[in-house]
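Next up: just one chain, as structure tokens, the form predicted alone.
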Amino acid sequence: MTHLRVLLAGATGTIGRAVAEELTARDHAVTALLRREADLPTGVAPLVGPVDALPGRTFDAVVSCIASRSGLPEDAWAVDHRANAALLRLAEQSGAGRFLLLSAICVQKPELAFQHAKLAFEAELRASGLDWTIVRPTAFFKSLSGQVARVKAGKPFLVFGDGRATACKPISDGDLARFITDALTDPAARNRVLPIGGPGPAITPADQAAMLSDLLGREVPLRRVPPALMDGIVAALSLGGRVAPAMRAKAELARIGRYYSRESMLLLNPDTGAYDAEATPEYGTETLRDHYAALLSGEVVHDAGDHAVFGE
């Protein structure tokens, strides 16, 4: 087995922890960059400073799991792209023969600001002559928890028109830590973007409110929203953004939320313009069933951690 000398950004998130766990498991040195001192798992060496004012290190891969908290212009171009860059030339410079970037599987169809901050990130990537991996996963258990206290507490679950228009194949922390770390060593994954999503089948709204239906004994009423509101409610602060500052920024959020509403986190079918439940790739054991059960059981407390917003 091959153990890397391996830098990793975004280490103190969920999912970067993660990483950081799974690597230093699989017996690789791990090195976390961070801006402030933090509490990281064992086995991991902080290396605390900006990324270009850091001392000359050597290592044998870079693996990026930071992304922007917002969402918002000015966040997702300072951190999805200019971070990412400069952690690209962190790589060039530390003898890095390998760039491993977690995106997400929404830049397929970029209409939001973080959408193409990443995308110009990943054109860099591809074209700075490193070897390089970009995984691009489905939603997050975390991003699809938010409902869960307030069913519990015995309020209805929120959907877009029926619950159906939309669906996902969610991958947890773990699993995705584990396809992250093979992908890094696996010949197979150099010079390749990697859609992955959890177990499958893919799942809708209104399936998991069905899921919590089942594992809370009762039925969970569904409340519509119906989608033509989130164009309101973008228009109205789209107009307000125009002498308002805090208005754009909240009319942002708004498109954001609107996107969600609508695209299905799966592969894109490129000449349908379709998304294709079966295309899309499935890894893992960890199904969200199992996560609300914990999360309702107590076991596990709900944390969006940075990625409130987003899948990733």
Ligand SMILES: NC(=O)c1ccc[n+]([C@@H]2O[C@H](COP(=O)([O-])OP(=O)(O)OC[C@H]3O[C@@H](n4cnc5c(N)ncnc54)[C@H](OP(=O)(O)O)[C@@H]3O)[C@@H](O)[C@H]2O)c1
Second form
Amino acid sequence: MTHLRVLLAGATGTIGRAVAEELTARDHAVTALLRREADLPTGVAPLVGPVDALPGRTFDAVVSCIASRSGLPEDAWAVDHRANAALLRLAEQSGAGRFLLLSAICVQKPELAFQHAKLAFEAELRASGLDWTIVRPTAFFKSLSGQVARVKAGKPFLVFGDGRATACKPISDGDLARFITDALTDPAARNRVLPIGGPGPAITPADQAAMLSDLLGREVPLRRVPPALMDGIVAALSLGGRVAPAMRAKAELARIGRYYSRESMLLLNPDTGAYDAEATPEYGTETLRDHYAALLSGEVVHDAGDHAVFGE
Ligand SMILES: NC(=O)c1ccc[n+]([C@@H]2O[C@H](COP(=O)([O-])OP(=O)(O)OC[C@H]3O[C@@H](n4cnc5c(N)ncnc54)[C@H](OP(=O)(O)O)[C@@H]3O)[C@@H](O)[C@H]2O)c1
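What about the form predicted in complex with this ligand, after the form predicted alone?
To see the whole picture, the full complex is given below, headed by that same chain.
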């Protein structure tokens, strides 16, 4: 087994932290590049500073799990594109043989600023001459858990339409971290884009409500939200955004919400333009149902994620 010297960016994020834990568990030497001091998993060495100012260090591989926390256009271009580009230059200077990027499956149908920023960096990475791997996961558990507390408190589960128009194969933080760590040393993952979901089958929002109903042992009512409502909200905020910058940000967040209310986090068939659950690769063993059970029992606490369509 090869033990690598890995520079990890984004180790304070949901997936980055899980990746730091998995890499150290497999005896890779992990240095975490941080923008400020932070608690890190045991064994991970911190390196605090801007991405573009760390000369004189040697690494075998660079892993980027950084991402804009807001998804707003300016921040997305600053982080998903420019900070990653600076990290790529750092990788080249540090002698790293491989760069692994955590991206997202939704870039296959780009409509939002953060998706264009991610794609712009993906293109730079592919053209860089380094060995690269781009991991494009489906939905994370945190993005599907925002309603668990309200449902536990007796409120209905909110869905767009009948709750069956979209689906995903959710992947746990730990399974994704194991997939990323495998990919880092797997020759077959070299210069590949890897879409990845958790263990199947694909799950719709209505299925999520049914899971909660089953776990709670009582009926969980669905409250149906008309899908066209999001169009109205986006239109109103976009109009307001012409005069008030704060509304511009809200309009983009509404566009993000609308996107996830319509699009599945599954592999897109480019020929038919349809999402293909069967063709979406699966990995790991941890299920959303078990995660919901752990949330309901209080064993784990919900980590409010970005881009959740319905929050608490
Ligand atoms: N949520 C989903 O369902 C989903 C699904 C598929 C793919 N993804 C993608 O997966 C990726 C990781 O998501 P995540 O939930 O793990 O992210 P996250 O928890 O929001 O963490 C983001 C990380 O990026 C760092 N970061 C943000 N701005 C930075 C900056 N200006 N300079 C340096 N570092 C910066 C953060 O550091 P600080 O702690 O200093 O802020 C943090 O470590 C994202 O690209 C996301 O789009 C998400």
